[in-house]
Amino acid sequence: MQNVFAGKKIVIGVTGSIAAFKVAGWVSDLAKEEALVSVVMTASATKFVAPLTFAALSGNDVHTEMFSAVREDTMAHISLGRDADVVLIAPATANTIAKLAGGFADDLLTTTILATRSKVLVCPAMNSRMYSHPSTRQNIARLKKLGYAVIDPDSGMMACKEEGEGRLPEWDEVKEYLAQSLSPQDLQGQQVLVTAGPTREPLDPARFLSNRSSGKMGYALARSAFRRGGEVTLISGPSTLPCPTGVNMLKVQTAKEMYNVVLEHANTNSVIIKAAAVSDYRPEKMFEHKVKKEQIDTQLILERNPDILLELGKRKKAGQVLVGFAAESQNLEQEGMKKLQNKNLDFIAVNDISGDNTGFEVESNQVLLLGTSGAVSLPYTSKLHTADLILDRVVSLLVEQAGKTEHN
């Protein structure tokens, strides 16, 4: 799943809003990501944005008319309805919600969402007042009934100077929705817990010891997750990263924090990933107000952090799959391997942290996992391609217990 637009086909249907504007950006990017992308608009929407903007971005004929003289394709909304991946409504009006909700079909874009059986994106956008009105709720609330997949809208000030809920969400929010759609749902049903980041041990308000982890690994991980339909869990150290669409994002600071927050959600999650740099040593002694530069003591005196893999190995119940990550930049197959063993774990992910574009602070990662089956050296790849390579054989031992469990 290293690209999971390319070669999708993905209609995207815009209505007559303002914020049909924003939506070019997005045929762009996934016309970039090698999606096929067929756009219908509305008669209200040609009034905001001309057909051949799309057209261009998306280099494909845009679809306007349910009867086109000069298109020799006279069954669009049979075929378009039928050849789709997915289905995105970006801008949808109130109007169109409310015909959605009451099964019209008295244009090109409902004809062809009523024709479709994929998977239906709504992404309602509409004045604040609009979208709070009991029609407007009980239409989306009947759509989401009907299985359509609605994506809330984000709050702010509307092109009408008003402020309120109903703008249109985000892009980078929206593509992750549409990510889930077009991926396997191997996870679905799956509650999923991931670490992710550095632990800050303080030594007084100014100062603390952590590493160079920035957390993309984890975030991947849990992005990934997502994707696949599990019911994700991140539970972070300080990073700068936004958090992940759809996820259930915790935040810690310490190692003795994490260590709670995770025993705490543990026994619930039956994928356990814990890609956190944790500090192994904390400083005996937190100062409560900062310690001037002549007064510091040049001997640091440290104390252990608790494990939280090990204990989590302690604890893993019968069917729950464990992963660990280890940074290490020499004999990574000898390290994981007692690591692996010693903690109980199902996999464990090494990271070779000597080399400039492995490891930490970067996009891509290079990783050896070691399983009870064996080694094998993922490919030097994006980190979210790595989430997805480690996520395929976490899959992989979920389906094996489970058809265990069947046979037993």
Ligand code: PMT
Contents of the next structure:
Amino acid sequence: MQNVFAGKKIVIGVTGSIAAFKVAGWVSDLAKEEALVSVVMTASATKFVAPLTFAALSGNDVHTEMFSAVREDTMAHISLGRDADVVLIAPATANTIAKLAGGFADDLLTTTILATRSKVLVCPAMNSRMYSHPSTRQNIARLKKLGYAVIDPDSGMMACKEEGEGRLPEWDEVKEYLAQSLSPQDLQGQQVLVTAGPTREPLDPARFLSNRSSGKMGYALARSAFRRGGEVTLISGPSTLPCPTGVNMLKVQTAKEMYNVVLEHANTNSVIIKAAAVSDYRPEKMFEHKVKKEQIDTQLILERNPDILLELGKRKKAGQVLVGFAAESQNLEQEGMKKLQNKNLDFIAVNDISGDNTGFEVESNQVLLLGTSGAVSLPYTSKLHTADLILDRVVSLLVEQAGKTEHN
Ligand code: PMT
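Show the same protein again, this time as the form predicted in complex with the ligand rather than the form predicted on its own.
What follows is the whole complex; the chain from before opens it.
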């Protein structure tokens, strides 16, 4: 699943809101991802953005007419919906939402929606008074009941210079929901706990011990697990990365804090993946005030932090999948094997951190998966794809374990 969008038929319904111009950028991005995008515009949408804009960006004709004399378009209201892998309505006005809630089909977009059996994502965008009106609230509740996925709008300053809820969400967020609807839902019903990033062990209010972890690998795992239907909790040390869409993130600073939060959640998760680079040691003493350089001792006294993964291995429940990571610069297989066995893991992903383009901070990775059944070297690829390949292995273990439980 390297690019979930490539070759997928995505119908985007654009309705009459000032936010329609933002969706032009979305269409352009999806076309770059090699999705096959068909845009359907309502008559009012064409007042805000010319159909030609969407045609140029998608590389396809834009559909605006229900009754067309163009031969290929005469059955568009059926074929577009029937062939779509997913339909996205963005921006969705109060009027279109009301029509869908009532099952109306009086233009090409609403007929397309009635004709589709694919997932339909709706992004409401309107003035906050219109959004909070009981009719709109009721219509949105009805859409959810009917099985539409409604993505909540953002809050903030609107085009009408009023502040409130009703702004079109950011593309990064909507794109993740689209990716989710195009991904296999093989982690549905699973609670997935991922740890990411470094820990910081303070010496005084200004200084700390830490490491180079950016959080990229762990955040990619959380993102991929959400796309595959998992209920994801991400426990993250300090990182500048935004919380992945749909993920419940808990931030921690120190190894001790991570230990407490992870163990608090461990029991309720069926999958635990420890991608965090936890500091093995912390300064024995944390000074309340910044230590003046003249007073700094040249020898730092350290004490050991608890090993979270070791503890998880001891407490591992039947059916739980426990995955560790190891950052190594030599003897990858040997070092990984030791950790796999000592910590009672199902498998371990060993990163080679000696290269420039794998391991810490970079966007790509190459890992060696070590399990009781042997070693598999994953290809050099993006961290998101690496995450997907690791989750493929997790899914096969879950299937295997479910099979065993059935037999017993
Ligand atoms: O965040 P990025 O910049 O994307 O970089 C990704 C990464 C290189 C940090 C990541 O892929 C990775 O390898 N993480 C584990 C790094 C590490 O700390 O390895 P380790 O060999 O020290 O620890 C082995 C395992 O024990 C790890 O799963 C670690 O989370 C866990 N551990 C270690 C020490 C400790 N006190 N408690 C732990 O739980």
